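What follows is one chain in structure tokens, specifically the form predicted alone.
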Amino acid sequence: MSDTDTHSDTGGIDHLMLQPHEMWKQLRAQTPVQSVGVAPQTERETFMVLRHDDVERVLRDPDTFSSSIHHEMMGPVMGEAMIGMDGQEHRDHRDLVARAFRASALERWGTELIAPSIHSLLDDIAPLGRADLVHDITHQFPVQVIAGILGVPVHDYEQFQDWADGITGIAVDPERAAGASDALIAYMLPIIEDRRANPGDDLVSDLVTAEIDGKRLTDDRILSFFRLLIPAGAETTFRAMGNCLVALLTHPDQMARVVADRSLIPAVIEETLRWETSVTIISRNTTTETEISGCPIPNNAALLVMTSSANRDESHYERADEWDLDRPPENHLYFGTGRHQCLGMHLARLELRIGLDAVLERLPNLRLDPDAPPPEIEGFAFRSPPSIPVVFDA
């Protein structure tokens, strides 16, 4: 490790776990390709990868770097999950899957579940005048969506949360992982199996009688793909969305012009997303001996791809750290590139673009609460923040 990241206090290094924006600045300058040493959970030796050009190159040549070690990481508790294939492989299981987010049903979901969604959980605050956006909306509101997309009791959302936050921990607490794993396929089965035999209108239903080419999806690729879509739906998205409430928020003036103009909602999402990448990291593995930016790398390394720190690489966006509603529009790597971007894209995006503005909508005057702190987003491999105090006009 470079002298950036040698700290002789806890206090400096647990700072660097919450915010660690300015060392991977430091990393670009002087690293950007970092050596980490031998990584316990895969035994692999590992790199980071924090520039923009090298993060988009090792995402779109998936012959080079492989998805493959996703298995090794997850595979306890995601099964055979599609993050983890390469190949034909790859391209037959995502084609089946997408199938069930096609445009149709994005359009449904839309006006069927997402804003009805919104607007119940803003029923319940927006007579109060005070609220925490964190805790009674964007940690609630993406789990009660996939769950209505699964077509399963919006009321057991509670219960995905949990599952969620337990698979997507697993390099924290194993265990908690892999009961909450256990306890997703034994509540999902008995849905699969009664869908198959009476299908209905739910993304369950898609996934069981979909066919290409006289394939389909067995019961353990389809488990792997809810132990995939439940934390990635649910985790990701209620992240994205404090962010975007953060920046909002802290930008008093730009929140006027976003009320009196909804469609620069989209503007607030796609600069949201380079700004604060809610989920930081991206792995890969090698496999033949390669270099990027001129640091040799060994077959079988594992690679960290630090597509937070490409979306704040200073020699791809000007005045990178600001956020900057007025931004021209540019490419971003927070769902991703190439073959294995991110499949849940385009919900994500109507979940934020619906939720923002119901929120705009159902609470006049939004403004952070000044008798708490100011909200901070924190985090080194999820970013977000812990809560948004506010008030509001009743």
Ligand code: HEM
Second form
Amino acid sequence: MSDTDTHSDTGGIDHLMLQPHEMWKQLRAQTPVQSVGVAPQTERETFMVLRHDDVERVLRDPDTFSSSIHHEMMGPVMGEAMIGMDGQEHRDHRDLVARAFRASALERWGTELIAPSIHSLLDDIAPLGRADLVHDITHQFPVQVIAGILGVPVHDYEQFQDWADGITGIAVDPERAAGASDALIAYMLPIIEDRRANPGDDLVSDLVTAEIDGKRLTDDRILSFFRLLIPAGAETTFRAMGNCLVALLTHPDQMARVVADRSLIPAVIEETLRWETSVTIISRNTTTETEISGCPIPNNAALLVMTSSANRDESHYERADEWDLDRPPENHLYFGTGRHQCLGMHLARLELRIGLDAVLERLPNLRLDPDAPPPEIEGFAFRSPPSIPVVFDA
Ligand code: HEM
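Structure of the form predicted in complex with this ligand (previous: the form predicted alone):
What follows is the whole complex; the chain from before opens it.
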């Protein structure tokens, strides 16, 4: 597709960066695997992969499609984080940290942390009858949960949000990203040292004491894990929750069904993650010359693996652009797939389920604010609504 096509079809580059679905749809139909040139950040020829089956194939072939590009992009602020590891090194590391996310830990976080966090946020707005659900709820809730999971005072969560924003923004502001990374290390090191001396029943203690076949995590690895975990946990789930709320509020008939039968909330979550995948791109790099659906890809190329496009691939889903609460459940690609599939996906689902349930319970007759512009989900690499103005019965 030429630049001219892009501009005339969708109304300019700024609009495209905010609303890329139509462009991705055209590309899926015309050139579903294509070079987009040499990216300045990685200095590699970069290919976009847009169709469901190609995305799945790439993510399930870690030998041909390596994750090491994450190190190149995020290494300066994340160190050696697991998301950029391959092969045995990744397996060993993942085995050591996965125990911290076991079912019994999730259950405890649900009752001791997730439910109290969302209810305390709702306590502040429930009497008001009017709110911005992004500013007042979703932007604060998952980062408070992550702060709590790391065993740090919940009132420090604003600091965590700032660091998470800083680290994920490395491409636009490397200086701020480096500052956020240093500050996070300085904050977490004494906590690691304390838990090593006095292990308790929390995630940091789990990580400092984890041992498999005599292998343990070094402080550097633990600090890298935190620098991955905080943005991974804070930046993604808040967007997904905003998207779920927009889906419900803009489909009032479906929302009435969910309010009457809250056992439908898991279906809301799965369909919304498919329809508006909050993390739209996964990066990979080739370790050899290869091809994807007939498109030759050289060795050392970078791939933009477009899960958001895959989740709307019309050759895989009927009426793919529609948000349909009754769509049969399926293993969509929003948490990735293969060896690096999101480690926090059960936590994310739990937060979303408890969070949405509490919002629907505590804010009766919840609806869009008729005096404010309707919310819009926007963004290219991350998608979510900047605000959701609502009214409800106080
Ligand atoms: C709706 C919310 C979330 C979405 C859409 C999401 C998405 C993803 C995706 C697509 C990957 C795969 C990256 C790759 O293959 O390179 C991933 C990996 C990861 N996610 Fe999530 N995530 C979410 C929430 C969370 C939460 C709450 C946590 C933890 C607190 C978390 C921690 C991680 C970690 C540690 C990895 C790296 C796994 C590995 O490399 O083996 N994520 N996430």
